[in-house]
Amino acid sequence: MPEKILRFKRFERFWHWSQAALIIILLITGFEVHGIYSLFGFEQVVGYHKIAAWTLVGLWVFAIFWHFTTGEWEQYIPTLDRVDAMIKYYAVGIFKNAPHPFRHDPLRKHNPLQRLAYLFVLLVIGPTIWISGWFYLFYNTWPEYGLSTLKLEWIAVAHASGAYMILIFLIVHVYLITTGHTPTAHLKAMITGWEEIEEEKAHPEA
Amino acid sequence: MSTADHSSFEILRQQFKSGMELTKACLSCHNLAAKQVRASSHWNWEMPNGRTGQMVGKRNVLNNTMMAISSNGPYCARCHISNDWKEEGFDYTAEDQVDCLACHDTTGTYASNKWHQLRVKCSACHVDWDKSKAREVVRKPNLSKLALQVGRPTVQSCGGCHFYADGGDGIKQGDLDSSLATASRHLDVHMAKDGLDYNCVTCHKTEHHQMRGSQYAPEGKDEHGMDVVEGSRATCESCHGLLPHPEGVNPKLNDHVDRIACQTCHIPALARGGRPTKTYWDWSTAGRVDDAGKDIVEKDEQGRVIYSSKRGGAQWAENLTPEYVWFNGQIDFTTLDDSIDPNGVVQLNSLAGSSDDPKARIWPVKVLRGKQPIDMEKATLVSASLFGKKDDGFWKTFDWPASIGAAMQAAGREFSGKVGFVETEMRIPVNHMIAPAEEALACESCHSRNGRMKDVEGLYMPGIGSVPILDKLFLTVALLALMGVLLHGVIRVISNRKKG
């Protein structure tokens, strides 16, 4: 029997999948609001986008609470240690069936590249989309806060830019799911929580 | 409802030989009425432009339909509310000249019959007319009968002139034509015969014979709100208030009223009553006659006159989508004295306002485009004598220099004799033909790429996109990312298969 570790806890899995669904809904509806295509009609789609956005706000309140009370926030502390090994693995090793340079365990569920990617999500994409989205939601009360000089267009450009970055992140993210020791290993882990560890090929340093 | 039945008044039960006799009978009770009318724009055809003081009104402005009233006086003056108007020496102070019936006839027959009493060729006004109906229309008004049924103005009383502005039914405005006299709910939710059945003065409330809601003094943004005591100021807000959309509908709608005029969404199209409105009037081609020297009239397949020797080329539209502009209520007019660019497109009026102007909202406008004569040497607009019985009327002679010369002389202006033509545009804010709520514009009418607001300057709104290069850049990167991971995957599959 291969070794199994509990990589993702129940709340984490719930958070991940509900957030994934919301983000996909937000992307589909958001790009319609942006005028890229017409699917639901503007009035409906703005309504859907707002409901999904507020639901995501609620989900994040729980997620932030969970991360701090469980100490899981530390998983996002960045490290440059062995980033080069990760890049080398994705560029070369993966094609040669080389062993994964990083071994997941419950205390380190993100590899160094993931940590950097999520740091970018948290520090750049997140604030861009959240802050601009928040201003967007309260557009009609700007004058009450002395923000009359702010232009909706700037906010919209920032919000759309954030959305495009999330789209690009999503494309790469979905692909990387298949790069476990079997193409479905990561997906299984995110569904069941358990990930099989490839014992025989485990990285010697790990 | 009136509290008086005029048909039972002794003084009205007599044989009236002239309008002036009838007016005297009216004034014997309504002894201030004539004084009030003489202070009105309906009488003076002139008023100062609110903020600039420029004298406007029919007497002063120019347009690209019949151009100006100078030297066309007797014909244009059919619509003047006087009994016996004369081009020279008309006494504007004579009380018995006020034609009470012009507005207070409730049969809807008087205005038209009165116009047609001036004995001129039908073709002086009608490009195309039905001779068989002439006898029916050209009937001398029976003043003694009409005197018994006076009352508050009806839609037809106002429409008798206003529907036919500038040469025919619906030609100029697009939102005012004779279909409003029998409006369905679809055409106008307020004036619908099977609905609220408002008439013009329900909104254009008058006090002391002064009308509210003049085209020369519009209100770009009414911030006073509902007025329960005084009633309508001929603005939507005076009845519907400042938060006009009720609870239960999308609350976002009320967030729009600061920047979007009510008319913008609630008048989705013009000329919806089956009468086309003119969108292009080309005077430069007028005067072409056939080999026999007779007038030409050309029609399109719908029977609309698209060319006539008298009026030149024309384009028409029904269900016309208005154009949209920022507008704060101030209109400036180009006059006979203003210099123009003979090679440019001359704006006959300009609607003030911009996105930075808090008093401005986005308004729908009917744009009438055209080509009209100018004085090439002076680079100014001109008027032309069209109807003239003598040899200076364009419709008799097709001689531009002579007819312009006569009109400019009448207007007290110099004319070099050199005639050119220039493209002109006139913008008319739209106010009538309010559709029922369910036919108002939907969000995506404007919130979409190529939506209705695409030509409005200084405007961003969700749905229209912004910084197109950014969209292209990000979409390219997303596509590259997609192709990158697919390629990576394909190489993985191939390299694993080799080993496997």
Second form
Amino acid sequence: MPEKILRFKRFERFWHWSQAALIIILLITGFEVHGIYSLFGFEQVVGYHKIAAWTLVGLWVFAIFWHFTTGEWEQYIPTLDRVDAMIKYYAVGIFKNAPHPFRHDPLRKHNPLQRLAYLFVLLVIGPTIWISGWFYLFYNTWPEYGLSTLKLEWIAVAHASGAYMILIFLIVHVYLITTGHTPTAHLKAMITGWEEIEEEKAHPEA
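Structure of the form predicted alone, given the form predicted together with the partner chain:
Excluded here are partners and other molecules; the one chain stands alone.
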């Protein structure tokens, strides 16, 4: 019989799905702002984009507070330990039904490769999007701060680059959801909080 563990708490699930929805809204509205397609019209979609962005900022404030007050921030401390095993598993082992090199539990929710991916989001993708977005938002005040020589095209390229990176992260994230002991195991865990762990498919860390 598989072991059943509480992997994700209620707020984690709320935060995860709310963030995912807001990011998807930002991608849809953002790409329209950049003229890739037309759904709502420029002025209306800019308003939607701003509302979603500020809502996400508010959500992150609560999420950061929750992570630090509960100690859950430690789940994201990066490590290179067994990263090579995780890369080998996703590149080859998963297609040969090899045992998973990492065992999830309430104290270790993210494998080493996931932690590095989240670090990249935190240090590269996030700042690229938010800093360029801030410049976008206050474009009309640039002359007041001596930024008249700054080109809007540069900001647009940076913001779009960040958007494409987060889109790639989202696609990979969705794919990895299907790599549990069943294709829906990770998805069910993020909906209910509980995940079944197949003992023979999960090896404890050394």
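These numbers come from a predicted model, not from an experiment. Positions refer to the first chain, counted from 1. Note that the rigid core is defined as the largest set of C-alphas that superpose within 1.5 Å between two forms.
Chemist: Kindly check if the Cα atom of T69 is displaced 2 angstroms or more between the two forms relative to the superposed rigid core.
Modeler: For T69, whose C-alpha is compared between the two forms after core superposition, the shift is less than 2 Å.
Chemist: Classify F42 as shifted (yes) or not shifted (no) between the two forms, where shifted means its C-alpha moves by 2 Å or more with the rigid core superposed.
Modeler: No, the C-alpha position differs by under 2 Å between the two forms.
Chemist: If the core is used for the superposition, what shift in Å does the C-alpha of F138 show between the two forms?
Modeler: Displacement of the alpha carbon, after core fit: 2.3 Å.
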